[in-house]
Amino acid sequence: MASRPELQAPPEIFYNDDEARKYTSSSRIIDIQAKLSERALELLALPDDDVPRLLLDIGCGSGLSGETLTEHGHHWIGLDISGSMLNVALEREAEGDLILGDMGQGLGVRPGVIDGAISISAVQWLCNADRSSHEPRLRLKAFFGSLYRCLARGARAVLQVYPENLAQRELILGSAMRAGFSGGVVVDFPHSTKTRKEFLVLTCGSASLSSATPQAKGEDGESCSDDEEISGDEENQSVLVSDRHRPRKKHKLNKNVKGKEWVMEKKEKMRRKGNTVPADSKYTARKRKTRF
């Protein structure tokens, strides 16, 4: 079994000039990218009013997924960390605006201007620490935080991911939840080891009837019914609306707190030694309230 690309080298190194051209010239890769992009666009559930939208393609690579967006009449902005991939996109005359950048440091897009975002096989790269300064949790926090800010209210983001294990999936989902997204995971062809695909479908803002998570596709290409859904914690992970009101911390009871008798005895010993001690009153050793 071939090693996962993200385990071999950082993306800007793995996708060098040779790998970028080989990736883009592969008919198999082109076909897979087209199908995944079509599915991501379907899950975006954009209004069917023939009005072009401004979409964000995160990890756009050489512009293969952007071609699908262009074919549907949308404008798009592509972000990728690999300069070699973007050079190939320029050679192919991709119609989107291209940005060279690291999504783990934030997207750097103006707030509230994006009508939808897609990402094909890119977000799981953030789960790896390619440098000593890289902390996956902080990079995912920066990514989802900037993605939430740049999306218009109610807009969706569809991120197709290949998590290496359940821990990575939970890490990605938890970061999305804490950023304020609502939504869940759509798993197409869940019973197949080869065609299984996971899409993280997120909505900017609180969950509503119109932002319900779409149904997944089954082996016959049709939507799975409730009876066909897979049981088990791993197959039913979903992103819940984040709770921004943190619970108050419970104060630990200190069993070594001295009472009034101990204070009075201590003051009397100090008086015998000739020290100046405040006079006793009804407030002596009185416990203060925890909140003012």
Contents of the next structure:
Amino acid sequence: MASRPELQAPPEIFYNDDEARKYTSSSRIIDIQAKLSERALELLALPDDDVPRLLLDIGCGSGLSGETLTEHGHHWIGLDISGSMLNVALEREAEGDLILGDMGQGLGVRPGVIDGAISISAVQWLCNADRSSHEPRLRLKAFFGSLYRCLARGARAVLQVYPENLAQRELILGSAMRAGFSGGVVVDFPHSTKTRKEFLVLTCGSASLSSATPQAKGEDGESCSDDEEISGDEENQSVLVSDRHRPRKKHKLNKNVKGKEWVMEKKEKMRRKGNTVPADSKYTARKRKTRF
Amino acid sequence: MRLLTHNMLSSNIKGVTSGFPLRIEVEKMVEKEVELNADFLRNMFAKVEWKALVEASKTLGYTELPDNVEPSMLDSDEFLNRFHHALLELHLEEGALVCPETGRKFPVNKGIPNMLLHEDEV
Ligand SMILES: C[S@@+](CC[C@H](N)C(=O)[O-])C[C@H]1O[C@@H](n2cnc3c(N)ncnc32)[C@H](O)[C@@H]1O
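For the form predicted in complex with its partner chain instead of the form predicted alone, what are the coordinates?
And the full complex, kicking off with our chain again.
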């Protein structure tokens, strides 16, 4: 499998003319993004009154996700950092208005005017520091703070994300909570690596999603996202993040939950902060005998 | 970019306290007809900054919006038609949005405003 796009280049460089065209002409991608957007719109839970709403599509790309909003009769404003993706959106005659912008700089939208926001496969990009001036934590703060402010009271934001690991998942969710959102994570197809999809369902103001109160920390969170594929027809299942408290397959869990990857990442982070960190060796994060 | 979007955007530059409304510089505007939906207009009426919409429409050459409004006007088809036209059918195609406080220009090309900030503006 190809490595994550997020690790290859900054988004405005990764999504160049070539990639934007490739992305938008893949029927597989079109299909997946449409399904994710349908689901996000469903989770937005707009009033069932046929009134068109004003929605945001954050990281709207070439307009695949916005198309779903249009099909449901809504007006939308799309923001993306890649001019190439937006050009493809223009070619495809996206109905929404397009803005070239960086969500990590905050959304320049007036307070309280937006009826709902979706973001499909985009927010995990904020976890990367693509320039020396980038501090993921601050960029997430700017993003979620401005998102919170521009939403009408009680409005929701549904963000489908691909966090790389548990640390990113918690970084994103934590930033959302600190901005004042209530809500949690909905996981569809939790048992499948391939089709597993995560949606942050965030409510601005009142906590109507009381059952989805997310945990601040979850030791077992990572290990519960089973790596094995469940074949055959799988019902569309959702679990709220709080369910992840309950470790399934406990017997299979390695005592050393935090693996090499985690340790290396942590060390790298400390190094970036200027701390002295032992050099990596073959002993780094090796398994140790439990008996002593 | 429709005036609907212009009416929602504000300048996001660090330190700017009143970044709304962004002044419009027009090089080219276009009109695109879309279907009117009265429910949407009623939903938006409460959120739109009316004065900014009137000014923006004038900049794009449309002068039919009343200066003062009240909710009861939403019962009038004629008003709805004008509101609809200004909000959803007038597009700024080429030009710029200008921060009212700092004068910083955000260029608009092919209808897309470039709102990317420089590093020292974040
Ligand atoms: C996988 S694409 C998804 C596009 C679209 N939502 C869809 O469903 O097809 C991710 C998009 O996020 C955008 N993106 C990444 N980082 C961003 C940022 N900081 N601000 C705005 N957009 C960003 C990328 O340019 C890219 O178009």
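Between two forms, the rigid core is the largest collection of C-alphas that superpose within 1.5 Å. Fair warning: this is a prediction, and the values are worked out from it, not measured in the lab. Positions refer to the first chain, counted from 1.
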Q: Take the rigid core as the frame of reference and indicate whether the C-alpha of Ala9 shifts by 2 Å or more between the two forms.
A: no
Q) After a core superposition, would you say Asp18 shifts its C-alpha by at least 2 Å between the two forms? A) no
(Q) Keeping the rigid core superposed, can you check how far the CA atom of Met270 moves between the two forms, in angstrom? (A) 51.1
